[in-house]
Each structure stands twice: as C-alpha cells, then as structure tokens.
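Consider the single chain below, provided in structure tokens and representing the form predicted on its own.
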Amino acid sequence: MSLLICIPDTMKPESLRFALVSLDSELQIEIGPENVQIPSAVEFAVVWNHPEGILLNYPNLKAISSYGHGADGLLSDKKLPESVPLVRLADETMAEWMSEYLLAVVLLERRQLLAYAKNPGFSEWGTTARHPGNNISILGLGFLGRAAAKVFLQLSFKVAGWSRTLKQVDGVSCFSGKDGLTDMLKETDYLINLLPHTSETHNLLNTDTLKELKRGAYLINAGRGQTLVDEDLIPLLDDGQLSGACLDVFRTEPLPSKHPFRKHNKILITPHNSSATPADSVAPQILENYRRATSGCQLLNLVDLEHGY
C-alpha cells in the first residue's frame, strides 16, 4: 500500500515526503501521478490543485486529504471517487502564521506606516497618525478565526465574529445569519475575511454588504477571492466608504498584471502568502489520518460535503 502526494512543486512535495518518512521509515510514498507504478496500491492521497478526475485512477483509495485548511480545492474536482472521505488540515503553526499576517496588516494600517513609507511628510514631525477605531470583526470563526481572535484580544482590541452557525468564543461577540452580519458590520473598523468559498459565501462581500460597515473601515481578505466582488471594491475605496484594503486572495491567481487592483493606491496586495503549509508541522496529522484510513478508524477533520468545508 502507498501514499500519493499530488501537490504543486512550489509547495515542495519532497519536503512533505521527507517529513513523513522521518516519522515512519516504512512508508511507501509516490510523488505525482506520473510516478505511480501500481495504481491499486494507492490508499491515501494528499492533494492541492490536482488535475480533475485523476483520483479516479486509484480503485483502493480510502481517503483524500487537502494540503491546506480549505476544502474548496478538493470540491472543485467534479470527478472525485464516490464514497471516499475527504479531510482537511487544522494546524497550529498555520494558524499562528495567519494570525501574524493579520496582526501585521492591522497594525500597519492603524499606525499608518504605509502612508509614511509613500510620503515621509505624511504628518508633522512629532505627531502621531492613527486609523481610528478599535473594533475587529472576523468573518469565519473556525480554527483560523478563533486563533486570530485570541491574538487581537491580547492586544485589547474589541473582537467580534460571524459564522454560519452561532458560536461561543470567550471574549468575542458572536453573530450569525443575515441580520447578525448587518449588526456586526455597523460597529466594524477592521473587517477580516477568513471564510471558505461555498455557495453561501460566494460574492458575500459586495457593495450592499460593505456599505453596512462603519465609514472608513479597512478590509482584509485572506479567505477566498470568490467571496469579494472585485468590481464593487474600487468605488467604495474611491468614495471613502473603505479607507483601504489588503488582499491576499483573488478570483484569478496569480493576480493578472493589468488587474485594476494592482494600480490602486489604497490596495495592498500580497501573493496568497498570509499562511502556508509547513511540512514538518502537518506531517504528523497527515500520517495519523493515513493510519486511520487504512485501518478503518474515524478520520480527523472530515470535510462536511453539505456545507463545503
């Protein structure tokens, strides 16, 4: 029996192989479908942006793992093997890196440091320029959202969160539903999107939604690009409804060189690097699910196919 790694070279599949073999030297690991010698021996697959339908080639596949927190990359494959369970990762290091990114962006905006970088005379010598407001709102209170909320609470931000179903998180004002979203946005100074891409979150951040925010609020999208309606963002920035935006995810990636976002002076673009998947950190979880799958035990972090994450 073997484990298949089918992830882009940029995600360093050899590093994952090394991390897994360091934990279990007897593992049989194939990197890339082109290197699989015996398709019937593949019982577990770790994938990211894999070719559609490729997993149908393995008749004894017992589970498929996303190489990230999100499951939309898995579910975009409309030719997945039937009845094969899907799992995703939930990793502390990935959450720490995401929280670090979000905190850095909020503090850059709060202290107006990018404005100083663009214009050293942004404010008079000896004066302090700060983005007003102390209210952080997080869309998505899953593993990443809860970790981020904890970081902001430690710095005395007022934190709210919105999710599909109402959650209870210590220190966080929790909301759900359409009315709950409106109520939360009205008090928001910094809006952080960490939602997965599902039929319910598609185009959620549009003109009508973002106009519910406090005037001058700042948007950070580190969830999925499909949540934001691109053409709605720039008018909201231009008329001051939003003071700025940091975007790490996009509908088309890499972001096209001529996309309007690239030349707007109120938009900070990062190349989908708010977090990453560290092989050493996630290998134990992948190995555990591999062992569970091949022994018929309950898997960790199963994907809810009904809700898409």
The other form holds:
2 protein chains.
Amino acid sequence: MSLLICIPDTMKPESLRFALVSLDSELQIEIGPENVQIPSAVEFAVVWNHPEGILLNYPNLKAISSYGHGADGLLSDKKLPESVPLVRLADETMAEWMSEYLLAVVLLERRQLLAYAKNPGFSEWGTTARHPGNNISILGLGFLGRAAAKVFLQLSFKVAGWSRTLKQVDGVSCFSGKDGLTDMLKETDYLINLLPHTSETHNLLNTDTLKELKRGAYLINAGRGQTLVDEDLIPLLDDGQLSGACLDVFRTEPLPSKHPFRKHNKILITPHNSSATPADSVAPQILENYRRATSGCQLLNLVDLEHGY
Amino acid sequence: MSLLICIPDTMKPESLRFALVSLDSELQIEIGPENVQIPSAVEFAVVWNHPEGILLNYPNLKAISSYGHGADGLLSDKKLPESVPLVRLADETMAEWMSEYLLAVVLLERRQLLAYAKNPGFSEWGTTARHPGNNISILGLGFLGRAAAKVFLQLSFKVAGWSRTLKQVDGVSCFSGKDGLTDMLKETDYLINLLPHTSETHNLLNTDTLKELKRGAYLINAGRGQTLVDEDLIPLLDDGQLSGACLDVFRTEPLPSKHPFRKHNKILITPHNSSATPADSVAPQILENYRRATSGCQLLNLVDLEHGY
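Same protein, the form predicted together with another copy of the chain this time rather than the form predicted on its own?
Every component of the complex follows; first up is the chain already shown.
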C-alpha cells in the first residue's frame, strides 16, 4: 500500500515525502499524478489543486486529505471517488503564521507604516498618526480564527467573531446569523475574513454588508476570494467607507496582472501566503490519518460535506 | 504658585492644561515661555525642547519635568537653574505605543510587507517569504525596553537585552558591558535601540558593533539618533550585513530633506513618532510630582545626573 502526494511543486512535495519518511521509514510514497508505479496500491492521497478526476485512478483509496486548512479545492473536483472520506489539516504552525500575518497587517495599518514608507512627511514631525480604532472582527471562528482571536486579545484589542453556528470563545464577543453580522459589523474597525468558500459565504462581502462597517474600517481577506465581490470593493475604498484593504486571496489566482486591484493605492496585495503548509509540522497528522484510514479507524478533521468545509 | 507648561505646539500644551485642570480645578497653569504672568509664582515646569536658559527666569522653581521618557533635551540646556531636581515621565500608554511600533516594524520585516507593497510579484504565488529569524535584542532595559520585551515574549520571540548595569528580567537573556554586547549581537536577528543618549551610548552603533550582528540582521532605532553613526549604516546596508533599518530618531530632527537616509531603499523613516506623550495618561504623574515638589517630598522618576538619563 502507498500514500500519494499530489501537490504543486511550489509546495515542495519532496519536503513532505522527506518529513513523512522521517517519521516512518517503511512508508511507500508516490509523488504524482504522473508516474505512479502501482495505482491500485494507493490507499491515501494528499492533494492541493489536483487535476480534476485523477483521484478516480486509484481504486483502493481509503481517504483523501487536503494539503491545507481549506477543502474547497478538493470539493471543486466534480469527479471525486464516491464515498471516500475527505479530511483537511488543522495545524498550530499554520495558525501561528496566519495570526502573525493578520497582526502584521493590522499594526501596519494602525501605525500607517506604508504611508510613511511612501512619504516620511506624511505627518508632521513628532506627531503620531496612530489609529485609535481597537475593534477586530473575525469572520470564521474555526481553528485559524480562534488562534488569531487569542493573539489580538493578548495585545488588548477588543475581539468579536462571527460563525455559521454560534460559538463560545473566551474573551470574544460571538455572533452568528444575518442580524448578528450587522450587529458585529457596525462596531468594527478591522474586519478579517477567514471563512471557507461555501454556497453560504459566496459574495458575503458586498456593498450592502461592507457599508454596515464603521466608516473608515479596514478589510483583510485571508479566507477565500469568492467571499468578496471584487467590483463592490473599489467604490467603497474610493469614497472612504473603507480606509484600505489587504487581500491575500482572489477569485482568480494568481491575480491577473491587469486586475484593477493591482493599481489601487489603498489595496495591499500578497500572493496567497498569509500562511503556508510546513511539511515538518503537518506530517504527523497526515501520517496519523493515513494509519487511521488504512486500519478503518475514525479520521481526524473530516470535511463536513453538508456545509462544504 | 503655578505650573508652567513649555512644550511645542505639536505636543498640544492646551491638552495638557485641560488634562491637569480636569484632575485639579484649582491648579494655576501658565503656558509659556511667553506671557507668563508672574514668573516668581512658577514652582514647577513641564518642558520639551525648551529654549536654552529660560528656566533661569523662575526663581522659585522646585522641580522641572521632561514631557517624555528622555531627559536629554532637558540636560542639553547648559543654563539650567542649579540644584533644581529634574524628573522625567514613565508612562504605561507610552510604553504600549512604543511596543506596538516595534512589533509592527518587526512583523513588517518578517513578513516582507513593504516588499509586497512595492511589488506583489516579489515572491512566487503561494510561496512565503517569511523570515525565520526569531531573536530580538533590545538595547536599554528601562521602562520602555522591559515593556517591549514582554510583548515580544508573548508572541514567542526569543528576547535578549543589554543595559548599563546587568538587570534581571523574566524570560529575557540579560547582558551588560562590552563583551556582553558582543555576545548578544552575534545571536541577533532584530536589534532594537531604546538607549538614552549619554556619553556612554554616543556612537555605540557603528561599523564595528553592527558587524558583530548576525549577517542580514535588521536594525530599529527608536532611542536617540546620536547612538547611531549615520555614515556607517549605509555601507552595512549596501553589502547586506544589515537587511534593512527602520529609523525613528536622528542626529538632526526633523531629518534634513537631503539626508542620504531619505533615498535609501532599505531604510524606513518615521518622524519620531514611535511613541508620543498622551496628556490624559501622563497628567496624574505630573500632578503627583508637582504636589511632591511643592510640599518637599521625594520626587518620582528622578533623572540620574551622574549617568545622564
């Protein structure tokens, strides 16, 4: 039996192979989808942006793991083998990197460091342009959202969070539902989207919802591009309803070179790297799920097919 | 008796007057140095960048307070009234703002957000350019340095500190002396200067000391400009010994418009606003020292004249 790794070269499949073999030298690992020696031996697949339909080539697959926190790339494959369970990752290091990115962006905005980088005369000598707004709202209170909330709370921000089902998180004002969203947005200085892309989150951030934010709020999208309506964002930035936006995810990735976001002076773009999947850190949970799958045990971090994440 | 406020308009003397009067409506406050009604009534002065010699005009001064953490501006006045004690501020909010600035700059550098702001194609799509270096070293373990250390420790950085006399700070590797400086610098990824300007710290950051840093270290100067030898910094940035520098303080302030720092693409300049003096927050300690001075009690936060801070 073998474990198939089918992830882009930029995610370093060889590093994952090395990390897995370091934990269990007897593991049979294939890096695919090309040149898989014995397709019928593949019992577990780790994938990210895999070609549609290729998972049908392995008749003895027992489980498929996304190589990230998101399952949308996996679920967008309309030719998945039926009744093979899907799992995703939930990793402390990935959460730490995401929290660090979000904190970096919030502090960058609060202290106006991009403005000073462009023009040190942006404010008079000796005067501060520190934004007093202290209210962070996080859309999505899963593994990543809760970790980010903890970091912001440590630094004395006021933190709110919104999720599909109402959660309880220490120190966080929790909201859910449409009215809950309105209630949260109207108190928000920094809105952070970490929601998965599902039919419910599609286009959630649009003119109507973003107008409910406090005037001059700042938007960070590190969830999925499909949650934000691109054409709604620019007028909101131009008229000052939003003071700026930092976008790490987009409807089309890489972001097309002529996309209007690229030229907007209130938009900071990062290339979907708010977090990353560190092979060393995630290898143990991948191995654990491989062992559980091949021995018929309950899997960790199962994808909820009904809700799509 | 009265309290004289003699600070630049950019520091808002009227806000300080308002904050003090809010605490004690019977306080007599003069905003000077012009138009002081009864110079002989002035018993306490709060100053920042005051004109040399003016404090000799008040024969009944009992104490002089700097309107900031630094006492160098006060001490640079060679015509101070003899035997009038000097005090400075030590304020939690100022420390919080300073820590926030330092954290913002460290995370900005770690996550390369300025590079992405200039060019989102700075790294390949989906790959991170996160700097793994985790060692923060703080020069100066006074009120501000200890507060910053605490924030970096909360975020899992390794923190070292260097001070004139060896200190003990929870979780911080403490150093002092010339050999201690070398030992600390060689393990440093981010060097933060918060030292006061004294004869001992003058020109401390020069080619010799900065070459002791780990190659590619990042420098933040939020202490005093006189600690850094300007002409030594640029070659160290150009040859890669330093990956960059963020400078908030300078030998001449405002930084002259033709200073070579202004054009260097590895230098981020902020206009001496890493922290600021919030009137509301510091008014109680100013009032406390005013009361102590006028009733002959021991003052808080006395300036150490022997060591110059």
